[in-house]
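One chain comes next, on its own, written as structure tokens: the form predicted on its own.
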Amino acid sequence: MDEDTTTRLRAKLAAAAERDGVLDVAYRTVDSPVGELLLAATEAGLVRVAFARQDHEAVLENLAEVVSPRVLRAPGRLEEATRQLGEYFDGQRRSFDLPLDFRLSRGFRLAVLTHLAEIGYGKTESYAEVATAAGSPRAVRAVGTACATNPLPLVVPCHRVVRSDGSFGGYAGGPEAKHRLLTMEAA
């Protein structure tokens, strides 16, 4: 079977699954200045953004285990997220207005993610400041873990969290991606 036929059949399957209400997780990949991104959404909203270095196949397997095995490449559900990410990378968007599905985070990690959304474009906070804002001033390492396991990087901007000495610290997308994002936002 040639690639065009495969693509057409996949699109037809995704449309039928969406129409029949049996598509639990839709995903697509998009190119970006920080590499290929995998975007995944449930009916509730965007549930996962993953960098290529996070192994997209492993991410999809995890979504199938944790959310639902009914996962299909169905780009239509992710058109708005794709558009907004494009605007962000073009410098035309400073925050995202998307429904988000936080089911992959709980407890303190969810408290951290909730605060991260409040760190404005072009601003940074230290891990210690985020720990305090999330209600546990001594949980600085746990903030690092919450950022490292953030299922929605870029949209929930964990790249805006830096070390107390101002150095970048780690990032799921890699240090180059974090540097690029912070440089872009500082311009």
The other form holds:
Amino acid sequence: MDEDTTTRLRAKLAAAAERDGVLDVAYRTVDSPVGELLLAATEAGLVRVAFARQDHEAVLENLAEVVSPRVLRAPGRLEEATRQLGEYFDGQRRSFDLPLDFRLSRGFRLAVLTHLAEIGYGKTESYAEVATAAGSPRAVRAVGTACATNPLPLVVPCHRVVRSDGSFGGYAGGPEAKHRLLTMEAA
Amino acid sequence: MPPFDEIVTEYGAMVLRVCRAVLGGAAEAEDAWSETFLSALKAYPGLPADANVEAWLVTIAHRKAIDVRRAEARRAVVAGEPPDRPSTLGRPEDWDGDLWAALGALPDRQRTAVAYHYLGGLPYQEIAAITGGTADAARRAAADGVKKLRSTYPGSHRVRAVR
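Having displayed the form predicted on its own, please output the structure of the form predicted in complex with the partner chain.
Let's see the whole complex now, leading with the same chain.
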């Protein structure tokens, strides 16, 4: 099967699946200044953003297991997310306006992610501050875990959480990516 | 259970070849391909973990090819096809027109048996389960079909190499 036929047939399949309500997880990949990103959305909204170093194949397998095995490459559903991320990396966008599906996060981790949305562009908070804001001042380590396992990095800005001593701390996208994002936002 | 996308990547080309062999026309084959994978996507979450995915897809493709053929038959032919012009660019994609034409000239039973065995890679037992009849009958139909292809298709040494 040549590439044109493959592209045409896959696009037709994705459209038919969307029409019939069986496209449970649509995904695509996009290039970005922090490497290739995988974007995935359910019918409810964006459900996963993953960096290349997180192994896209493993991420899709996990989505198939946890959400639904009805996973297809279907860029159409991710057009708006792709556009807004592009604007963000161009320095033209300071917050995202996208429907988000938080089904991959529960309990305290979800509380942490909900708070992260309130940290504005160009601002940072320490892990301890986030723990307090999320209602468990002593759960500093758990905040670290919540950030490290954030299923929606960039859009839910876990890169804005840094160590109390001012150093950057870890990041699912790698320390260089976190450094790059914070430098970009501070400019 | 792997993401459905992997199933499309792994078996997409096989299903298209089977649909082409059974239906002849490229446009009809593409319709059958879409219907096959849409139907498979719907049923996928319920597929047993130990299922033979290849046989499962060929079974669906078989039904969809029959549906497409019936729909074609119901559609009245009003005007003839526009005349084909000879291509100056060689064969499009991996489509060997002579082979597909030779396949299309086979009787239904032989053509489907050849398609499911040589293109779909199914054992005769599985083919019998899909098309009805016995494994022996499927083996004979495939053997007769290949024998006929050897006499009608000039590059018949390639028949086994299609997969």
